[in-house]
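Listed next as structure tokens is one chain, alone, in the form predicted on its own.
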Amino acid sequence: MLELQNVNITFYKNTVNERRALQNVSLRLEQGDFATVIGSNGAGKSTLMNAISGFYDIDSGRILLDGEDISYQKEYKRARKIGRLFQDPLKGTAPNMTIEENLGLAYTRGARRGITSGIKKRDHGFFVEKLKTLDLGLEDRLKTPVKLLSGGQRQALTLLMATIVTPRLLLLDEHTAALDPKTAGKVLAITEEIVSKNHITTMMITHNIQDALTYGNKTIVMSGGRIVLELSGQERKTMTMERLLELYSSTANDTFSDKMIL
């Protein structure tokens, strides 16, 4: 479903601040793979997602999505096929619009539709059923402006918006980092359920090593703009946090932060 071939990105080219953000990154995810991505600050995790989504142009290499070369495709065109969540719960929604209106916008992603006077009746019922799956009581608050929701409710809604039309790829950029532990756990459980039920190919950046080994079926470790470790299958199932730290120390030039270890 997703393939990167020797992708490179350099920031501030030909200046004293030149930095190679991605260095010959190659990666392959099959349909339905759920890959967690970890690494220290500046490892290239978010840059990798920005390259895939089209926010950053790549210098060289290729990015293929479901066999289609999207290497230099505009970001807005990729957004029809790629869902994305960010660390900040305030991103991804229109705060002054209602829950129903936000879902209406997401539901038309990638479709050519004319201007209508409002949410269609059949869509209203569909939104109610989708919101029920979150188990947050939002199905009874369709007319509530999104700005009145808590961070966890808003992030769960954003997740639903990103997947209400099943994307080819879902990118989760530390989407629970700004939430308290209990709320983060709830959003992660919702994430796993939606991804599994709809068989969505997913990449999730996390700063929690244990979450990286618990969720999904693959773990990618980055350092210095490179992928230094890929774990899957039995190797990943038997991997411990202590052993992963040892492997990381032997292959990377930096160290995990205390935040990641804790």
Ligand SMILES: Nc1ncnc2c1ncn2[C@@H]1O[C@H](COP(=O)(O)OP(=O)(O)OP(=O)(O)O)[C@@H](O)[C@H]1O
Second form
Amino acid sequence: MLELQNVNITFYKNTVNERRALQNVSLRLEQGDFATVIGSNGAGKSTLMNAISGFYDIDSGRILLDGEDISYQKEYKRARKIGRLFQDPLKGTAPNMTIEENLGLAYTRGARRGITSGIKKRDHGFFVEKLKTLDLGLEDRLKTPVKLLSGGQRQALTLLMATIVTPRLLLLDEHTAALDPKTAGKVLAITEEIVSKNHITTMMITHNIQDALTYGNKTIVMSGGRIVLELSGQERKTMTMERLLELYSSTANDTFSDKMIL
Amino acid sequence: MAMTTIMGALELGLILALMSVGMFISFRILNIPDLTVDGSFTLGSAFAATFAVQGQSGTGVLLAVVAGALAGAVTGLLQTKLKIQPILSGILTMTALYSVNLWVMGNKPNLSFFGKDTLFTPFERFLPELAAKIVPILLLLAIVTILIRLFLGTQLGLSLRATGDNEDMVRASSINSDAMKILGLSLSNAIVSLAGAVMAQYQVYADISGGIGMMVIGLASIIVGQALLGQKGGVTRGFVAAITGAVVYRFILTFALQSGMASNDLKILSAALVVIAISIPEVKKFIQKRRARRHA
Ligand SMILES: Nc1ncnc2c1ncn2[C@@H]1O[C@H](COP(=O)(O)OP(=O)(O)OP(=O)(O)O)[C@@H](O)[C@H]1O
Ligand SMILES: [Mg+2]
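In place of the form predicted on its own, the structure of the form predicted in complex with this ligand is requested.
Next comes the full complex, this chain leading.
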């Protein structure tokens, strides 16, 4: 369960460039919730995820994960519980290390890393099993340096790495945006499968309105650093793409948030 | 070249190879240009010589390793906790080490312990003269390299490698990248200091300026080795390249000296070698492009 209480982040505070990237953001996701997040460029979606993951320090407010206050925990410590994927496929893997070594590293997430072998014999079969589920033929290329993989393959591998030890929260920041439509569809399908199979609480940022409604059980619309709309249940089911698109595009100007507040 | 000259070049080359193996950890695995090296190499020599004078060579070498690790940790702390640029962090530690090294050597700029027992003494008893130095040096180099290579295959070792490869990914994988950098720099400088200690034991002598230019020599070894063995390949190949490069480098120097080059000119030769080895890929590219253009 993820809970945000009145979280604020302001960049370049007290200068002419002051930018309130998150304004009193409060949010609650239950265990197993899969929320999609939409909003125009600069709405604060990535900042929201970066605040949760600890990449940015928050100015005020509280962030709770399964009841534990992680507001001021170091990024690498939060990473024990939070899996993360970025838009850039290059960010999620170590290019000069092999597929197997990358998986070995991911598999020790949250554990104390000591001087026992990084890739144990008994893990080998497990990695092969997991790679097979991706259906990209990576199971035959365990010794290949990751830099030789395509963007889509790397992103699928990153997804596997982020979830090989089931995280308590999965953050996906436009993780298919850099992929061609076919590969993007495939990575999304794998995402859906892994998330639902393991009941992982998930947030997924996307600019694809159709995806935002198709995947998950909640949709969050952001604008100007605020959450301006939360859709779930019946309201979400009956929401059409056209209607949401209307709301979505009007978030580009701030009148939308005003309307929503009124 | 006389046999003794060849053996001498090989012995010195292998001691430099040990240093290059250490530097490989910071320069290649962590991707950090670490300028602590000149200071930590002398640090090792200083400890080895100071204790050898009292007939305690073993203790001296052990302390050299510990002191080198501490020096590396200082550079790591400056970089990670105080956010000082990697290059500047190394320069600061190196500068401070100059004073430290003088303290260790009792404020003497050089120490000779001719006639005292060294690490080589026990080997001299049962090995022929020609082998008495090269065998222990080779053994030490092999043990250190194998241990480091095994370490890099452990969970901790993988974390260290990933830190140099993709820091974004590392933090997202719950690895404390700061701790990894400190660990890596400690390890690196411990080995560099060990090489300095072995060098002092080998020469039965330590000099406060003995470490000057060592960073460039180590870099030359790593790069020359890579130019010879190719860019590709994993960590093992990198170590083999660094060792090969160091030996080749030393032979080039010996050859230059033999053909009448003044020892004062050695440093400019070292620098030139680095430039040449680094520029080989660029030159190759340039030639290929020209060829392609001509055929177009
Ligand atoms: N590190 C930073 N320093 C200064 N300003 C920042 C920083 N990161 C984000 N911002 C600003 O905060 C605001 C929100 O940015 P954010 O990246 O969260 O938007 P986003 O919703 O993810 O947009 P996009 O859809 O383009 O990815 C923007 O105005 C941006 O310029
Ligand atoms: Mg963004």
